[in-house]
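Presented as structure tokens, the chain that follows is alone, the form predicted alone.
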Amino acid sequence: MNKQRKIGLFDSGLGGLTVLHALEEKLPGVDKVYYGDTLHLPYGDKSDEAIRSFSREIVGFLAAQGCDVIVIACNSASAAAGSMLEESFPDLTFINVIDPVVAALAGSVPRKTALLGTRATVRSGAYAKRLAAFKVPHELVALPTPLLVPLIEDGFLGSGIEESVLEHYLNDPSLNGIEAIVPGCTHYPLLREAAAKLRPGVDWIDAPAIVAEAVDSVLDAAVDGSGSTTYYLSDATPSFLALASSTFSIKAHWEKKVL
């Protein structure tokens, strides 16, 4: 019997839905609860203390909903709060969005790789530290890209503005000669097409799919059928609801839950 039948995910907003989408494709039979902390977005500009406080409250809520596998569907929260959450909730199984991607990088051919992330993720040095533990000769260059999350959350995907901003970041001299890009924020997979146009031939790491594989690996057995997904927001803004519908075709009811 599969003892872990309900997955909880959280992020500060829209980005975590890229991970949820990958999980829906990989594990459609497992029940899921998604919490978007839109009241406090973006996490990438918050202090580590604030991120830990928000994360602790959300995980407590998800556990109360019966979730026993928690996906920290946010790079900033994974870096700032991952260890604290594991210590605070020892009965839960945690999957963050950094470790599976780092493991995939370590198992690939060494190359120069760009990590695009929020200020909090880049400040933490989490990717470089964890990659160094594998002792592989990858060159990882981390670049803070703080304008990208607001552009996505404000509905500028497809406007061309996001391409201009992304090109500005990709033109940073430190990224000369990159062969791959890691989207170090769960919002950034939505920029995959723009990146392919701007840097053809540069490999885009499919982080949500890698994380979904990691979640699948901790489940006891395959689950057949169709699972349900419940959605919560700390602030149900019209712009977020419109983007969730237009970008991810999510037309389900979002319940407002301030923690």
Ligand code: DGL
Contents of the next structure:
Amino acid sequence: MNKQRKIGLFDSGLGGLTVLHALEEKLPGVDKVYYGDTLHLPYGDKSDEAIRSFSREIVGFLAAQGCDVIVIACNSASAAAGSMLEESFPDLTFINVIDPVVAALAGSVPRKTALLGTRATVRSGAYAKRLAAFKVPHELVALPTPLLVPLIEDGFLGSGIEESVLEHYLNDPSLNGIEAIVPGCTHYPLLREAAAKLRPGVDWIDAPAIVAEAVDSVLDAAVDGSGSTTYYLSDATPSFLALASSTFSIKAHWEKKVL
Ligand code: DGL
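Complement to the form predicted alone: the form predicted in complex with the ligand:
And the full complex, kicking off with our chain again.
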């Protein structure tokens, strides 16, 4: 008999939907539950302690919904809370969004790569530390880019303003000569087009697809499910709902659930 598994994903807001989208392409038949913690957005400017506390509550909720595979679809939470969650919920399988991308980087041609992330992710040094364990001569330069998440969540995608802000960050002298960019925040894959326009020759790492591969690899070959997705958020702002619909074509009902 095939094992029924349910994937729970969470992020501070919309960003994790980039990972959900990749998972829906890779694993359409698996049931999924998404939680966007819009009440506490942005995570990137919070303390590690606060991020851990939000994450613990959310994972408890997702487990109560029957999820046994948890995708920490947020870099800030992956960095600040990943190991704590694994220790606190030993019966659940966790996939964070950092390890699979680091492994992909380590397996690729060494080159100068920019890591764009929230303050929490960059402060943690998680990418550099984990990459160092592979002992590859990869030059990773991390830059905090805190204005990008609010711009995306406030609906500025496509306005040109997000492009100017991204350009400001990419012009940082530390990023001179980069050959690749890691979107080290799950919101940033939405900036792929803007980045391609600003830096046409620079490779944009498809982090959500890499994470979806990693999730696929921990599931059994055959998983039964109806392929349904249930959506929760902690604060239903009109801009969030409009963006979920326009950017991700999610027309389904979002249930408000404050934890
Ligand atoms: N999308 C999240 C991340 O990957 C969080 C962004 C934020 O809330 O600051 O870090």
